[in-house]
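Read the single chain below, which is given as structure tokens and is the form predicted alone.
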Amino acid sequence: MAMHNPAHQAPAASTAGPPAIEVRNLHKSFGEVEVLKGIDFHVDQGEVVCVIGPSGSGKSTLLRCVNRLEEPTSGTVLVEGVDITDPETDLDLVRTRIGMVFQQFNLFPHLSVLRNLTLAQQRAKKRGKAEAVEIARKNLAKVGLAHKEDAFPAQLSGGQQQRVAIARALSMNPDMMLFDEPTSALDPELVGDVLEVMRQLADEGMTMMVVTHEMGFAREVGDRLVFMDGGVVVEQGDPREVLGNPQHERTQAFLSKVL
């Protein structure tokens, strides 16, 4: 499998334990409309899986079912082997392992950048203030925004806000990161900085599920590309193979419009 960086190797499945994410026969309906029609899907530990497809194909719904922001209609979702669709499962505990970055940045507008990063650490992780601040500063430096800790979200560009949102997710020390079209609300010239932070995370071995329109990122950084359409997985494989030589006519039609 072509890797964009030798440091970013998804570990062999035999040694990695259960997949980071495993979805079995997942269905999701909103009223009469069936959005997910029996999805089987997984992300291995250390793997970067990019999910592409037209609007309304079910990509974001699949992502939101993975941390139960959407309630699956039927089927099973396992996170590191734990069935999060089981009512007995402590969902809050599982969610601390999953970092989530949304299309809209979802920062608290009335809090400084630093406070946006320390609040959840103190509440969910029960960290003391000094420790939370130290971790927050480390992650702000990682996304290139150490100098913005006292700013408020409205004083930042969209790209900076999204990088703060990534730093906030990282401050919870997640085992994996979910990205729901993280660059689609950004001006084109701001996209590169966000993708660069994501590329760096991939190189460090972070497990990532990325719903994206950025085909260059999928080709260069993804270990696997999943094409969804009409609530099903149509095709998946090595990103360069899928993008360069799609096998299914629906994939071909979609890529002919976006590449």
Ligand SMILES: Nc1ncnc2c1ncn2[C@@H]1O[C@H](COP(=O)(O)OP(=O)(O)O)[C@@H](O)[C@H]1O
Given for the second form:
Amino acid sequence: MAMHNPAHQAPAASTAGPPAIEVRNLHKSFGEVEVLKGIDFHVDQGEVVCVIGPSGSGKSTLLRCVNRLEEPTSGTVLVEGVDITDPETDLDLVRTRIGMVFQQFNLFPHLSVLRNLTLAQQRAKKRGKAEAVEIARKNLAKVGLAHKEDAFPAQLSGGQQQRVAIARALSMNPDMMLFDEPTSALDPELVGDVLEVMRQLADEGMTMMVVTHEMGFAREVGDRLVFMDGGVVVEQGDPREVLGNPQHERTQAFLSKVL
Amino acid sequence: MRTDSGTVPGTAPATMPGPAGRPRMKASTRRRLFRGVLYAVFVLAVLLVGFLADWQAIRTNFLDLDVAREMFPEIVVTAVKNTVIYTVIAFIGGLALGLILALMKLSPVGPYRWVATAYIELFRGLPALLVIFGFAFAVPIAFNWRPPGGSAGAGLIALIIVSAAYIAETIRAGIQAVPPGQVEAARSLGMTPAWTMVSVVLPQAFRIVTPPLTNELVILIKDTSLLFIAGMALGDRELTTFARDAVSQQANATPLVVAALMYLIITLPLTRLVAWLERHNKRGR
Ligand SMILES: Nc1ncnc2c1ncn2[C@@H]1O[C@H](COP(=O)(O)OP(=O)(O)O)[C@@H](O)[C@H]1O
Ligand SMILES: [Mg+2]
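For comparison with the form predicted alone, would you give the structure of this protein in the form predicted together with this ligand?
To see the whole picture, the full complex is given below, headed by that same chain.
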């Protein structure tokens, strides 16, 4: 099995083993409406790939196909070389290796912060309680919320909730993290704390796929930037290149609106 | 156009004559007058009932203190106790069966869904009295079955079966009210559908349906009175059966009033609790 090296890796050096995520000719339709129209996409191990694009362009759908929260209509999705559309694949096992962070946090409101972090460790990873608590505390400290372990989600600000959600995903010791607009539901003054945690994760070498509207984050933290529009990847490359000198006219039109 | 102050063009001030030339009342005056009429109607209705009632007859037939005194302590140690026991058994049984039915109704497996739907529609469509009667008398004959606990036990099983149909619909609605993001979060962490249901969905669903479930409980307390149709041994009698027997023994209707008070003592705190829970829930989220 491909092991993930937690030390920071330069993108150029990430050729060992299969890509963390590889998507080939992915199509996805909701009823009559085709939302993804043949996507080819990959994230190498240790790479941080940011995905931008107008609302409704299919960014979330692509992200959700990676851990099969959405069922692809056709095409291949490989996670660490394993075809997750294969009915033989143990999907729950693969999912424990893919952390996911949602726009709306989706913390479990009936459970304390600590229990939010230990539940899936015990239920899905079959860890003992003591071990789960220890790992949870370590990750809470990492996102700067060690003092909140007894709080309930409703008692936290949006920014704190999202950091708890990140800590919850990290507590499964995933090989990669998916972020779906993690700061879009936050008040502007709370965005920075969350981005800081994500930046720290990237520095530690975490493989990350980030759907975002934060162009600053994409430029400074991302190894590669992917621009999607109308269910296709229109343009991708080095973030500074794509943001500073977009080649495609749809990219130019989009960036002129958001920058 | 000026819209910041003064009269808005096109709408007449409230005291100007209306289309018929009649001076129009101010809205607040009209509201006060309307409320006054409502109060007057209410007072008249109370007075009318007071005049029409035959107070002498009521006192001797319904409020005979000697008859009432005679019912104690039996009405509490037997009848109220049995009513509470029957309610608790029927509620717990209905909850367990209702949960299974709700999960069946939401199952991806077709036959489970069909069975649950048929069951729920059937028992919500039948009068509870008829089902109790059937279980106490028809089913034992048809299946050569001796119900545990005699006919009271058979009636209780019927009550469980009927309440499960209503409770199943309540629980199903609660499960569906849990935001889909909760399931997605649990599944994305690698939790199985079963663990997701048990640890994430059901705790939230039950919190959502606590007020309607408490309502079910209140309805169930009253429905235990239908068990009288099953016919019961003396020690098994619940409140209504007990009161009916007392009425025929004493040739006086006071036991009905006492039983009614007993029901209210049990149900009123619960209905207040439901109201409180509903207010509390609304504020909580
Ligand atoms: N469950 C669904 N059912 C039907 N249509 C959907 C569903 N999810 C997304 N869509 C549609 O797919 C398109 C792409 O959605 P999405 O991937 O969320 O875009 P983005 O994240 O880029 O804003 C949108 O037009 C959206 O309305
Ligand atoms: Mg989206």
